[in-house]
Amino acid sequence: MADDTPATLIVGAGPGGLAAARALADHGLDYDHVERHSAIGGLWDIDNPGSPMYESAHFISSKTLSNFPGFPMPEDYPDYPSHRQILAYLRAFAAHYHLDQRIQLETTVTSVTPTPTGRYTVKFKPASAGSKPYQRTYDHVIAASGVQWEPNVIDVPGFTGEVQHSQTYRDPQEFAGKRVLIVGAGNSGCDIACDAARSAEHAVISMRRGYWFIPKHIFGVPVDVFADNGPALPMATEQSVFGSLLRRINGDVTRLGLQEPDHKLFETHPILNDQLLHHLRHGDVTARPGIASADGSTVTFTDGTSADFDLILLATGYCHSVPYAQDLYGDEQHPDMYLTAFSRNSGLYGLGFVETNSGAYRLMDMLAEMIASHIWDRDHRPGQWERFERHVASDDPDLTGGLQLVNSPRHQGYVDSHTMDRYLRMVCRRMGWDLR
């Protein structure tokens, strides 16, 4: 190990990896940074080999509740912000705290291993042509490096047409001429029925369960913005009077093959989508349940209809990987870390595990923030250090906010944006550490 090498690493350079950088900064922490790719912006470029982006995706969040605090993002994009321009916030961000100079990219991770001493040999591998792979030792390691980069594939037994994730989509040119089946409810599986629905000779979209749909708008304000803005309700209320309005503005969405949800609002993520309806309604896209089998290019559904279809796209999720440090971070859906960002081991951390209902920006500046607090308290501070350390290792919080989530591996460790708001809040003022 070289004498130079700073205490610690970050891996990856999209949203968390910057957010880090900002707060190792902030706290006067050296560090290294690297990113595999040739650019900034993590799964947000969509020239990034792997990233899960497509032509039509845009934010799920309002631009009001997005950004990193203290660097709101442009007044003249729109209320949800196109992946291009998240990924141009994204890189002035960087550009602005002069985070980008620090960066070293086409370097990938390929191992992090424990030292008997505590700290972590990192194994880096080069992308430059006659660049060696080398070593270094570092005493923290904040693995930024995305959860949407190991697609979630199911079988799809009998069926001999064409299939493919939805990593791999990019523009609706893509299903010209096709008969195509989306399968998969989230946000990215409802953009990309909408696509379909524009573009496919034929689209349908099979989903196991119903699902609450929400507008982005409502009263002609962004819907986050909306519920921010609100009184502060009990969660019970909360859904109560929300479902109510929802059905109000939706109507019965079994009229339109879809079916009626099975959960109470907000327990399961947020799909945010008005197209998807729309289309629904106009009979560009026809809604199914689960897919029961299949047989060459006929696929029959639970409710026993069938079709045939050129293309299935799975829009089935991914899974939470660290493929550098899996058995240090734990399972791959649902990582063993305190708060989504500390490992139990200590010196580990992650930034962008956490699976929340709104504002992911703000809570992960906030988890990068006591991350470098607790850094800065090792050798500042060194009880401090250690009292987290043991708090790491006891506490378990409720972050769910009361909401019965369904079970499924999505809404593991899933947190209500509010109330794990509060709860880091609170374990900084415990701990003495600021935010900003």
Ligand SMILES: Cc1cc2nc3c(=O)[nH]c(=O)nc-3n(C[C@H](O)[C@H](O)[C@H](O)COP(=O)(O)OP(=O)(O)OC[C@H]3O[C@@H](n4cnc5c(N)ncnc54)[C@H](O)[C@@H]3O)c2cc1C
Second form
Amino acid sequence: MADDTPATLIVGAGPGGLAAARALADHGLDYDHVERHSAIGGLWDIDNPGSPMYESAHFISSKTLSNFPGFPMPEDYPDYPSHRQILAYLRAFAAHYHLDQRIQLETTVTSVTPTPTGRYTVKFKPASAGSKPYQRTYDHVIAASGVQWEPNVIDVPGFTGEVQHSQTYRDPQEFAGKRVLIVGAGNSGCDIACDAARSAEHAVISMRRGYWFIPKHIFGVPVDVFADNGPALPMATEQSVFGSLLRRINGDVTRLGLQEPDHKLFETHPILNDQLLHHLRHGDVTARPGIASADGSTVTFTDGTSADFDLILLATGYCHSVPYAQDLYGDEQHPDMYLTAFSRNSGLYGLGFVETNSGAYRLMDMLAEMIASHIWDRDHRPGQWERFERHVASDDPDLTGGLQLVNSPRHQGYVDSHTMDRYLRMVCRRMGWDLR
Ligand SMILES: Cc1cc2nc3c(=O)[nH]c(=O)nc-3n(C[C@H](O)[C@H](O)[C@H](O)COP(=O)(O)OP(=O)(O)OC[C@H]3O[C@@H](n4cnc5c(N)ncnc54)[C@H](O)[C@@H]3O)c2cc1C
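Return the form predicted together with this ligand of this protein as a structure block, the form predicted on its own having already been given.
Next comes the full complex, and the chain you just saw is listed first.
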């Protein structure tokens, strides 16, 4: 091991890794930064093998509230930038803060193992021919390797047609001439159902429950900006006011074959999509409840209806796995981390694990600043370091903001962004940490 190994390693050069790099550099902390792909940008690079990106994808949160602090998105971007624009933004961010020059590309972390002295030995596998695997030992490892790389695949017993997870879906052309069933109504599932509505021979979306469909604009303003500009209301009032506004805007969605939501607004991850309702209203796609059974190409739904399909596309989400150190991060459905970023194992951190009802980059950036401050404290304010270590071990705040979130893997560990923001600021004040 070379003696010049810095204290910290960042794994992954998507938004989380870039936020971590900026925060460490700001604190004057040295680090190594590796990325397994040949370019930076994380899942926003559609050419990054295994990326869940598809051609029609756009940001779900608006550009106004989704930028990294201090680095706005370009003026000429639309309210909801395309995946290519987000990638360009991330690369511009990396270049602006000179983070790109420090990233070792085409280098995969294959394992992280604790040493008897409380450090971490990391094994690396370079992609280039002739380069040998190597290892280095660090005091701190920040896993920013993303949580949308391992598909959560469900079984459809009896179905003999093609089954594909949305991770490998790219382009609406893939649906041409096919009878397509999309399973799952997250944001990707709804986007892809709209692609199918326009290009498949026949398109159906199956969802096990009813959801709230939030338009991307209200009165011409991006919906998150509209909500942000309004008065801060208690959650129950917000649910009631926005809930009745949505009922008026969308009308009776059961006319479109959708189920009534079995939960209050915001108690599932918000679906920001105007187009699905449009296509349902035009008959280009049909909504069905959950799958009851399948036999050959025929799928029967829980309402007793059935239809034939060539392709079932599973938009059933991802496992939050950290394959190179799963045992250190906890359950792959729900990693055990304080504030979604501080592993209970001292010296291990994660960025990008936050699941929230707003743009994630500002929270990600705050968490990156907190990780950097904590690492800085170890050498400069050991008392504060120990104090925060005790917090990590014992503090377990409720960050749901009073939301009774539905019981599903995705919503375990889900946080309300305003509640999280307030809590992080409070922790920073107590610790004497500055935020950007
Ligand atoms: C269609 C879609 C729309 C979305 N819209 C929004 C939105 O509007 N707003 C929002 O805030 N979020 C949105 N998201 C969430 C998205 O997860 C984040 O925007 C963001 O990309 C997550 O960043 P990350 O850095 O945590 O992970 P990623 O972007 O996944 O980056 C992780 C990086 O780590 C690398 N890596 C993985 N394993 C290793 C390893 N072992 N060694 C080295 N490198 C490794 C990967 O190659 C990748 O480059 C959306 C996601 C999708 C799929």
